[in-house]
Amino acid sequence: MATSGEILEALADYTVQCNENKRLRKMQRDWTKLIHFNAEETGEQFTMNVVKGEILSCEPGAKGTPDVIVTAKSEDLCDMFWGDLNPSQKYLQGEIRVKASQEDIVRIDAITMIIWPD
């Protein structure tokens, strides 16, 4: 099980990996969503806040009305983030779940691919 800490700096690893892509703020220019991260088996949560493509914040706790929401098991969260598993197999396989529109599970499909290759 993943501690808040590891999550938080997975997360922070993460905004960087994003914004520093320019392939990928390019593409998500037009995209500005508020999204929550729940850890389900701790109850945690994280909030993401995406301006225009820019990971402008993510902090502890469900801020705002969310856009998308990401449930997984908290070491899923982690690995997802630091880039060590494949999130859209663990979506595939039912081990994480996304609620969002079909458009935003697309563009999140999109950014996987972009920041995770392989």
Second form
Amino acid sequence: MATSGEILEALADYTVQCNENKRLRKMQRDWTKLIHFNAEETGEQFTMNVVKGEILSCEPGAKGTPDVIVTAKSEDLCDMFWGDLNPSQKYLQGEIRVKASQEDIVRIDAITMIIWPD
Amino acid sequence: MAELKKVIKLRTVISASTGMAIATSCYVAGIQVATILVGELAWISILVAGFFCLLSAMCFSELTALYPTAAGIKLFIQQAFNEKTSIVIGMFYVLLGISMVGAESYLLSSVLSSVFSIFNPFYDKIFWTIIFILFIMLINFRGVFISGVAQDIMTYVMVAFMIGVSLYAFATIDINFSLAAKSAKFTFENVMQAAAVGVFLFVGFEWVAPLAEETTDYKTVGKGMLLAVGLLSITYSMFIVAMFSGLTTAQLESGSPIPHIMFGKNLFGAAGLVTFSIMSILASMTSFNTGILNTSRFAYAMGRDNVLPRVFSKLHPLYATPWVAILFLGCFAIAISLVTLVTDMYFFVIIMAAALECFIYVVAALCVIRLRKRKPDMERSYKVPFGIVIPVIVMAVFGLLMLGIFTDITRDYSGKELFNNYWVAVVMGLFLLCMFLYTALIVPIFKKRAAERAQTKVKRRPGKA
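The structure above corresponds to the form predicted on its own; please give the structure of the form predicted in complex with the partner chain next.
Full assembly next; the chain just shown is listed first.
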């Protein structure tokens, strides 16, 4: 089970990786979303604010009304943010659940695929 | 827990489910239903088909309540059985489902070539087929989505139009139901055979399942599917009877692929021709666009899951759309359409789609039963009532309807034999075999390569290297 600190550390690294990736920023230039991440076994929540493809903030707690809600085990969230896990596989197995439009689901997956191509 | 900012409402779930099912090919399939039975009584078979689809919708609702995900059918089967079975059946369903585009684009191009003549009828059809598929590919490349409101307007306009025209036809055309009831063709066997083909009219209503991820309450999707099947049953029952009654015997015997256009012309002259053509384009657009949208996402996910070649997971650098998957499916659709154009075998595709739909309904019902045993305590926001009675009925009925399709012979209105339906079973069997061989021989190679890549990859998470 990953702690809140571990997830925040992973989110911080993820933010840097995303914001420094020019290709990703170009692709996501029109993508502005508020995303909630839920760690299902700990009940902890995190909010990510993406404006025009740039991650402006990642903080603990569920802030605002989200466009996307991602729910997974804390370990999977942590591994996903560090790029050690293919979220598509977990999603297809029903272990990562996403409440969003199909377009947003592909976009979220695209982020991890582009910054950590496997 | 917080709810989503944009939430899909019941109205849009119904319109999306209904819009996916209404297509240009439905008019021809409707005439085929009327031909098997008696035209004026086609509504009986349509309502029978609708009722059984309603039961199947209940099964899909329970599965969606369990796993509200765009991965849909693959995930249900994977959880109920195993991954290999889910790959074989998922790909069989999705890829063969795309072949419906062959019939759809053939019929739409027939509509367009009857209105706009450019070269000659054959080349006009090729031209319009390619233009139509390229247009759908382009909007998918660009990531243009038909919004909920637009979907609502398009679908409800189509439904209102079909019901309105039917009522007008009933008021102006003399329809003798009692005489039709005395016909020798009005038998239980024919009612069921026609109902089997009638299943085609509902093809695609279950594709609304991914919308579960955009609703506040998963029950909305289940309720929407049920209401959509009810709406489709009423609309088709009225329209097919009206259309059949509004066509002359010569028109029916001609075996035209555009009976609705002829019907519109008979009823309203040139204005009818134009209006019905526009409705046809709308119907094809909504169903085909959703088809490509869903299947390209499915292919993308399969590419990411190392089931399909990794190239399928490529995304467009500007629009973040799975362009390789869209390109592949578009080319596949064009190839199938051209084969349909050259062979004129659009009925074959329609019959195959009806059988495929029966097959997937059997699989869905089987998944409900298996998951009740495997995951009895898993939370279900919707559960099919009366235990496993309804899933068993769905399995038995659609299994028998599928067998009924395979053992029948497709004929035109004049009774001329078009083809033996067992060829449909042969083609589907061969395709299923290809999927099985692919899963058994090719997928392990992709998975092995992925595992090797994963082993060489250095873990980034501190302390996990």
